[in-house]
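Given next, in structure tokens, is a single chain: the form predicted on its own.
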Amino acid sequence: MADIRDETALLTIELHTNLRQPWEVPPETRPGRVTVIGGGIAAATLAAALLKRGREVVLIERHPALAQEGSGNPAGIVMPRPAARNDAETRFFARAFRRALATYEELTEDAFSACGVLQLALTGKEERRLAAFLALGLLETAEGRMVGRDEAQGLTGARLPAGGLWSADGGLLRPRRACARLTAGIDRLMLGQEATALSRTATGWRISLANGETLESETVVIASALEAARFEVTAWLPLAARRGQITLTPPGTQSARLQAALVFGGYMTPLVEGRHAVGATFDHSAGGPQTVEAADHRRNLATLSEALGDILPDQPEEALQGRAALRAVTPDHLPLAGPVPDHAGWLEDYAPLAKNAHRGGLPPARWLPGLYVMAGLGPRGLTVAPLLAEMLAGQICGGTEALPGEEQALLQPGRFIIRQLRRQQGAAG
């Protein structure tokens, strides 16, 4: 029987002609209920896309709220990311902008406005660049184009040093409100419940609560940040804390007329709440509880200074305000969606690769039924997040792919393991 198995599984790969490698073809659908465990933008827009797909979802959280560590800035920007090479990475971040827009344009106006984000080009190579990305044709029906600084002016309200990418419907989105909306029907919200075990059960998963009490689940996604590696079938998992500072300032006379969001290397949005939003650091970090500290502010705001001069006066300290939060990121600062690989067993089925990192004829990927992970989102994480849930929720679920083929072996777990088996052989060599 394992061998029949085994051919049909090495047949299937041959007709995923975009999945050229045993460790690329995704798991079996599994049925019944699926429990999300985080409470941030990607385990809220995964519980989304679950629900609209008609599966029952359980939501746990360890905080008594949604969005209260990477995801619980006040303010957020919603934008491409350009790069001038036409690749599998250039063309996954610009079809998760259009997936994010189509997202987030479906919730309230307080969740998401769509108020223009203009990404200042500072420098000729900038302007080359931009231009460059906008020429691949990638933005499809997102509305962007290059504009000169008289133009910026008239669109974001801004005296500015110059023009750039002007992307007419990115823009704010409100973590905190849009988690509440897009996990509205939720089948169980199970907010301040910290999920601290994972066991595999005949049907799927046993959850173990800090409380003491235990959840079963056909299907487990973990999408809570660095959190994700915490359960000892996860461990493994490359991520690391970066910490970002945001400032809040109160506006001065000309800032308080920016109508869009301006991005120089830092950014500062238009007022949210009577201040302007500008960041943000980006620092390794050992963890722990995050302070808001002075020299990150004047970090902030000297960035903002360089690039856009006296648009904001000196303001006295007293009146700054602030928020810090760690993020989770990856070696390759590309995401982890998909499904969770066998550790051990791809250590054992694709330990030829030391030898050989071009080896055929491997055996299908085990994975580890019904587990999930989608974290390390990194400082992209508002754009990047509905297109991973949706991209997880069709595996789970089945039905038509969110991404081709190469675009999922990006961001699929297992490379990491794929990656250190090769590097073994070039070490060796």
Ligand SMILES: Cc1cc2nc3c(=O)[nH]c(=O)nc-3n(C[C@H](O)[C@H](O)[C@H](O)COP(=O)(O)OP(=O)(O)OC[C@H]3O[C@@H](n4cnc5c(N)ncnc54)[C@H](O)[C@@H]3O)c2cc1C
Given for the second form:
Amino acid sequence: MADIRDETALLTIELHTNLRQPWEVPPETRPGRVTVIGGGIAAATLAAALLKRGREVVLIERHPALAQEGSGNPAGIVMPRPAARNDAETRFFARAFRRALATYEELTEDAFSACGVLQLALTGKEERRLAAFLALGLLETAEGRMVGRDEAQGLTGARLPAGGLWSADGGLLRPRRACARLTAGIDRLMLGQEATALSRTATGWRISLANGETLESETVVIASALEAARFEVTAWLPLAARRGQITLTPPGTQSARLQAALVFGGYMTPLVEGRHAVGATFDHSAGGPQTVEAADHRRNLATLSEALGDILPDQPEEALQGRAALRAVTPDHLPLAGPVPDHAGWLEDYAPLAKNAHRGGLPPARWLPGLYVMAGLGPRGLTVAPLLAEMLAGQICGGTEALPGEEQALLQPGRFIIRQLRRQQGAAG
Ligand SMILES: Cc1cc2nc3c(=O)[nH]c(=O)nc-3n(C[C@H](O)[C@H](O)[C@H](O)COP(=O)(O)OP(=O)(O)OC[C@H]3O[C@@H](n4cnc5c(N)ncnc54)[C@H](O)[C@@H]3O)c2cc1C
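Now the other one: the form predicted in complex with the ligand, given that the block above is the form predicted on its own.
Shown next: the complete complex, the earlier chain at its head.
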């Protein structure tokens, strides 16, 4: 089964290589050092993918340790994202889940534990949606199968109102530990250093640091989440902040038996360092540092008890701990991963799209040579990062493409420039 899928994927790659729009054809690869700005799961998975390809990698993170922002939760869930429609987006998320398992299974168990994930089908509609997703055949049985309530209770150790989609190979990632393992062997880990500006040189990029020093690199990947848009050449990237808070609760008699992660709109993990992580809120935010709010604990626990009844006893507020952070999201809820366009050059070269959205014969894309971005990973960043990293490492170093052209096109940052131009035609017409 896997072989047939791989062959289909290869055929699709060939087909789409031929059909690519000029702005979908990535730039030529270039040799030399790669510097990654950021120190979360995006930067760490990318560093690992580049190191595997024998590249010299430098990583710059503004905090004194890795994974202090979006990737700083004690644990996050790695699971499939079910959707009933067989389109490129659904295929991308299924492929990303499979890639995440392959990457994280190589880590030690203290960084990733494949404890299993149950996505509960609390309504008939939800059950049909999950079943329709499985019927697309994008996952192996260990990655996803429907289970009834009795089996689900046996697998998870919890008293449940329903069964659902069971991913035996899914599980819990401890992002801080994962980032440390993934970056082991890196050539230069520059912690406590903030990149403040980027400028082009004859052979690549000069990175200015907050301490006044500079660093040169043939290739730079901006993997700094919301901050990816702080540089002059990337200021147009459409990134927005969504605040998330998790609640860390002591167990009750029933919940202490939980062996797998439960997902029900919110989620609940098995015990991690003596506490369950219950989450997560998802709210608009103006950015900036985040403090833990008692009202958000109440919302997390209300969502939990609405779905799972009395799995946890009432918790006094002082028993609760938590963590709040920002997710970086994009207008179409898909990450930004790929080469960085020459923004002004694209507006000029592709201006005809504002008159005729389907205009052909347009020139090859002007790229900022050696500059890439990996940001906007959103609420599923731990799951999608390894595949994005493979794709980018392939674009940077050459070699087999990690995903078909139509899926690469979904992710490439320049899609927002093309959409903006095409919308102008809509407005004019
Ligand atoms: C509450 C919550 C729950 C979540 N749960 C899950 C889950 O269960 N499953 C899942 O898959 N995903 C989950 N996510 C999403 C996931 O955690 C994020 O998508 C992911 O961690 C983003 O990783 P990142 O590396 O892009 O960003 P970050 O981890 O934010 O890393 C960016 C890094 O760049 C650094 N940086 C920024 N600017 C500069 C600069 N100029 N110079 C140097 N360094 C810089 C920052 O300090 C930061 O460390 C959750 C997120 C939240 C907030």
